[in-house]
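Here we start with a single chain on its own, the form predicted alone, put down as structure tokens.
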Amino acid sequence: MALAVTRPPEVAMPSPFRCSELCRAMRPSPIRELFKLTQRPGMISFAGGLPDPAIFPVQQFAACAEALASRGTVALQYGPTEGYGELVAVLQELMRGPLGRSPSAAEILVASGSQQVMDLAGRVLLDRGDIVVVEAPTYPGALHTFRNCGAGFATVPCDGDGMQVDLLPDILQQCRRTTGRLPKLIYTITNFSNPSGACLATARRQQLAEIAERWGIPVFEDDPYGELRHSGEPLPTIFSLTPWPGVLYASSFSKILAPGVRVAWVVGDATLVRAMAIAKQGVDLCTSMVSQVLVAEYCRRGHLLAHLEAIRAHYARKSALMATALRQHLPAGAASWHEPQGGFFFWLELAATDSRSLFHRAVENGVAFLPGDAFFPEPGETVVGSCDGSHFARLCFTFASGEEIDEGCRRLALSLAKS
């Protein structure tokens, strides 16, 4: 039985041309639209999931441009779709710890940002009408990408230990009963999830790997924040917990170096990675060779590990500042949250107010965050599960200064008091 996903109203395209079905169904990112309201003078923004530019390694990265003198003819030329050889070698070593082994070059694909990795995975795994299992809440960029593939969604609730994996078999059964088919992909952010900040517990990771193998459903393990742990012990990747080749592990230099380099990577079964490389040939031929050469040189000089230590300490201080400010300023009982052990985000559950209404009051008071409904699929595209984020709010602690964090939480408390 074909899956009939009820789509929200299509965007009116002011064009005399006959646009594609995909174009007619496209909608602006709700986050990008909200950002327009956060650009007022004097606004303190906890909205964007942005790294702190104050901690960017500008001088060290600039010095790596010396590599262009010796490798300029390589950097300024087209490169292999799979990735620049020296960077692939860096990634093989970088992945040895998290993945439990050094992957072969055939198992690695370098991409132009994590968003492209998702897009390529969708291109090779999803057909229109397929279902993707996602956490509730989850990263809106993933929803946007898989939506563009024509997918619907099944949501799995989360708690402080991430996806409630014990509910997954029943949800898979519900999908089969409701649509006549099983989901084609399970998407999860295992470490310091965007937006919840939660880490998937080790036992749940093992359970997820077992369920995925038993049901034959690939897992997309998205891990852009795993290296940003500032307390607690690192947890094993799903990839490392199973010999089953159905796990794609993806990460990026955006959060651990700088988003402007637009360099990410994926590790997985060589056959699947090869298919993604072929799909990439029709997208951008290859990731910027200039970026790849500079990033490889930065890592070759040993800067990355030292930089990771610096940003972990930097973000640990900011996370502690936000935790203190929330406890100090927010009215008692107005919200609850788990303090993250890394990553970028606090995820507030609001006791008695709608986050969208609170957002508009907060903007009037000079502070911005992201309402929770942006992190759930829309009701018409959800075949199984809940999509209500109305009582949640995401706060990013990395971008604002220490003084802005305190003042922003005070303004947020003022907004809550008016609710």
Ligand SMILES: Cc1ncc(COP(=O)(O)O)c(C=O)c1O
Contents of the next structure:
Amino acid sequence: MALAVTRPPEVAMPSPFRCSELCRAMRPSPIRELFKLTQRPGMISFAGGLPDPAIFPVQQFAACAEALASRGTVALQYGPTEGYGELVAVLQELMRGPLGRSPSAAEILVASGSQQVMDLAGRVLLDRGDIVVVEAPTYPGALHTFRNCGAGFATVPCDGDGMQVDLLPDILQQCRRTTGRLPKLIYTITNFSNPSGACLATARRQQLAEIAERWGIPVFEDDPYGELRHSGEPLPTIFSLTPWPGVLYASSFSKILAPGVRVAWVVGDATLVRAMAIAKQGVDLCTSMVSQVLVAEYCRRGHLLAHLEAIRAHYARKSALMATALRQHLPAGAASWHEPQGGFFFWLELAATDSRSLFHRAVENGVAFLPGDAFFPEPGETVVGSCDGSHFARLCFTFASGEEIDEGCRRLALSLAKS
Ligand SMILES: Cc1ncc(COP(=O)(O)O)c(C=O)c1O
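Condition change, the form predicted alone to the form predicted together with this ligand:
Complete assembly follows, chain above in first position.
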């Protein structure tokens, strides 16, 4: 399968530059592009998946800068590609619960955001024309990164319990029939998925691990939201459910502390992690040591666990506010949704409205969200599965203030009523 180049390059290069094949296939992130429209004055934004800056631990984090006095020469120097030793030790401890054991240092790689983890995994696992299995809907940043590797997609539909794993064997067969090969990777967001807010049910996690092992296809378990559960019981990670080394687990400080630190990590088979570290040497040499020293100090002082308690309660309130506002304002039968038990998002299924046109009406009315089609691969790059996101809308409940959540849902209802 060739790269799915369905239109002229987005970036027309001036002479003497000539686009690479990758550049011709690239397209701007739909989220980042729509984001520009959401910056107008007075706009209430449910669009970006942003944490609430009001709850950033600014003072505590600033106090951690004291660590620069004692560790400044380390912080200001290049560091190991694998990650700053003190931070790796913090992660070994942090992962003991979710992964069921403390991973060895050789199984951990610190990265500049989990977006980079995806990029590194793509670099070491994917060749042009390979297929990645993704949930439909899924995180556009993952599509973007795997697309950059020349990959195509097979999609697995989701319901309120996440990926419908029982459909997976048939989808794998179809991939083999239509392309002559099996997918190289299965990408899944197991907790409070971006965008659907769904958690993959435990039985499905087990089943996914079994199918992946049986078919020999590695799993990328992307879990930046797992610690943000505000109701219900935590579910075991896929990583913890199988001794099979084919599961790569990634998480990030972006949603649990602050995205500005650009610090994330991946845990997996030591040989694969080593390959990713070698790939990272050619990308950024190392993740910012200043950031890693500050994050390690923040965790070493015991702030992270207290902060997690605070943000879970804070986001529980905001999620409840959005649930109430949606119930109160949206016209009856106009949309349906599952109330999330954590994470950042409500995922609305619209009864009779195209979400792109709703988006433009909503922006006129002063509220922004993300239309569903951003969360599906394009038909031209999908070898198995369907791609229609036109009746969905993602609403982020964490960023807007309480009053804005209510007013934003009222404006959304107004836009729906005009459809
Ligand atoms: C599912 C998912 N994975 C990865 C990322 C990227 O996070 P990071 O800031 O760690 O690069 C995001 C960001 O929104 C996300 O929603």
